[in-house]
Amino acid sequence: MSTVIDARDLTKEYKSTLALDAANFQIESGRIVGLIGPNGAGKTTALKAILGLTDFEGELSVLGMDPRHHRDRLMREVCFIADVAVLPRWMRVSEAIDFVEAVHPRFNRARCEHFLARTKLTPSQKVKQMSKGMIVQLHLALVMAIDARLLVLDEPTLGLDILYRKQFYQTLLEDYFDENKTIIVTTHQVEEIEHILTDLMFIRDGQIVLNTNMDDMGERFVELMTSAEHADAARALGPLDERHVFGKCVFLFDGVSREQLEPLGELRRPSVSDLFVATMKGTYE
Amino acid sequence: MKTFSWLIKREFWEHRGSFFWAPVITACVMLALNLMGIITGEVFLRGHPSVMVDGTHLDMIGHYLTAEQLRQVGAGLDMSMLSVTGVLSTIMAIVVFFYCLGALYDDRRDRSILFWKSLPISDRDTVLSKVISATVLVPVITIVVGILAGLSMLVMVAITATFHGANLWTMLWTAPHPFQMIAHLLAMIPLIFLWALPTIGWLLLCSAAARSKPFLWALAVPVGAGIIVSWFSLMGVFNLSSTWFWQHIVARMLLSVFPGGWMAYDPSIFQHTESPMALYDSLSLGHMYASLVQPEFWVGAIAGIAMITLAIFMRGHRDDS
């Protein structure tokens, strides 16, 4: 396994705010990493730095290249889908395919046409005549036909209905991902990608506050559901978070052993969204 | 090279309407007007001794053709060809002006820049493809359309002349005129390219740099500077009038997309405007290329290249997507 991204003290300052505050992280190949954070935490800035779309301070190496200086070379190996409506509105499906085929050395036309055959898109259709979901289908078909090593997805399913969202991630997982590829995805719909992630990164105020793979996360974080009588004993163990559901107390523990917790009640693996809410408590205050 | 030609193709796809259809439709309208003019002339001036088409007495041609008159008829035909291209090139200047203003701005506004930047294309190639589209692709399309329209117009004139017993056909195909004109027009392309660079550079720079309203920036900066210069008579410091500033800075930054603009800067071209024939002579290719000795041409081109370089830098570092 090789390192795809290596960021050290990655810092980016906009006029008055610090979007990235000496963030450090490494991403290995063959992973699907969820970069999750509240609005304004620096997710998009981090992705833009990785893609060479913005200047920054600190060190950043993507596939061994500095994205600030070798963006055009880097883009042979990196693909990204930024948001929904970024395909140029005047373009036809056939023009998009012709163009990407001509400029991208790793594009496979047959593969792209194979993906498009599953959709309702026709070659002469213009982007401006498409729904948001169809634009994403086209973009995804173009991107999946490129044999890239790193795929960056920034809110790729924003504004799509649930059918398109499910199909998007399913296609990605079944037809695209393999051990030589790496995917970084940001989204607010955490529960939808939870089951496909291999790694999880939480970002808050420009810093990486959690960086773990999903197996370790299950070991490290435990959710305890207990009745009111055991609540004080549970509180004594220093939970990250506490909430009440149907008269039961639910505690979230970080690094407390299962042996200690088991006598107190029922143990569960916490969901990413619960973990996220607990970690980000107080962000907007 | 392959990538670059596709980038040009991409520009053509996006701007098919203004690059291709605008000159084609204009040419069709002009041909239609010309046809209507001929028909009107035929209907109303029937039996009249002299029917004039493009400054040439048609009946006269049939009867006596001295060498000098032959030359005049030829010149008239040439001018009619040039006039079509002249109108088309005005349309072209407007198209190029607005194309350049939007070229590096529109995709930032609709965020499709994120798609273009996700492809392995350098910012340099992207910007240069737009420069070449504006300075070579559009002039070539315009001139080819102009040549075809001009030839169609000559055919119309020749057919009309036939009805009046004059034979212009041999003149059209044996005399060097139309072919000379075609060569002449094609030979203008390098001049158009060089001359347009300062305006193209300035507009692309505004397009790459402006956070909003590139049109306003493009206009306000040179015109505002011009007003300040005039107001305070700043040019007096260099022993130059403020007219010099308007003519050589402001106009060059905004109006050099008009082909043939260099003629306005070369007094020798209009020395002999007393007769149409003299004017015709002054439009010869030799005269046009003689303009290249003006420093105006080269200083402007260098300034244009500098601004294009700056636009490439801005394209890479402007971070507002």
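Whichever C-alpha set is largest while still superposing within 1.5 Å between the two forms counts as the rigid core. The shown structure was predicted, so the numbers you read here are calculated from the model rather than taken from an experiment. Residue numbers count along the first chain shown, from 1. What changes on going to the form predicted alone:
- When the rigid core is held fixed, the Cα atom of Q125 travels 2 angstroms or more between the two forms.
- Superposed on the core, the two forms barely differ at I183: its CA moves less than 2 Å between the two forms.
- Shown in the overlay between the two forms, fitted on the rigid core, is a CA shift at R92 of 2 Å or greater.
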The other form holds:
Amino acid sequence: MSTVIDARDLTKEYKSTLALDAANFQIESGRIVGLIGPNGAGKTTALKAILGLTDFEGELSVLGMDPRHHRDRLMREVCFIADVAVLPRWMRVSEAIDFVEAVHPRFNRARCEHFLARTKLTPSQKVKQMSKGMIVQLHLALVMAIDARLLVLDEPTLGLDILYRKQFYQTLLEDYFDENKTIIVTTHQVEEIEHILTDLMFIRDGQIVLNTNMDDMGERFVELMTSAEHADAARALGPLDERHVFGKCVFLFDGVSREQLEPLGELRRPSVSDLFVATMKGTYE
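If the structure you just shared is the form predicted together with its partner chain, then what does the corresponding form predicted alone look like?
Here you get just the chain by itself.
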């Protein structure tokens, strides 16, 4: 397994705001990584640095290249989606295909047309005549026809309803991803991508505060649901977070053995959403 991205002391300052604060992380090939953080945490700045869209301090290698100096070469191996709704409304399906074919050297027109043949889209159809679902289908066909080693998705399903969001990620997983590709995705709909992730990174105030694969997350973190009579015993074990649901106490633990917790109540694997909320508590205070 090779390293696709290697960031060391990655730092970016906008006037008086420190968007990235000596962030360190590595991403290996063949992984689907969720980069999750609250607004203003540094997610988009990190993606811009990876894509060579902003300068920075520190060291950053993407596919063995420095994005500051080799951006043209890097873009031959990368595909970036900020929002599936960015296609111009006047553009026809055929014009969108022509445009992507002209700008990306790894675009496979036949593959794109193969995907479009499974839809009701026609070459002469304009974006303004399409439903949101059709736009998703067009955008997916364009993306999946690019044989990029790195796919970067920044809130790619913003504004779409849940059916189209699920379709987007499912198609990406079934028809695009393989062990030679790496995907980085940021989204506020964490619960919708949890099932496709192999790795998880939480970013807060420009720093990576959690970096784990999903298997290790299930081993490291555990939720305990217990009654009030066992609550003090649970608190004595130093939970990361505590909340109350239907008269029960729910504690989130980091690195506490299941043997210690089992006598106190019901154990379960926390969701990424619950872990995120616990990790980010105090961010908006």
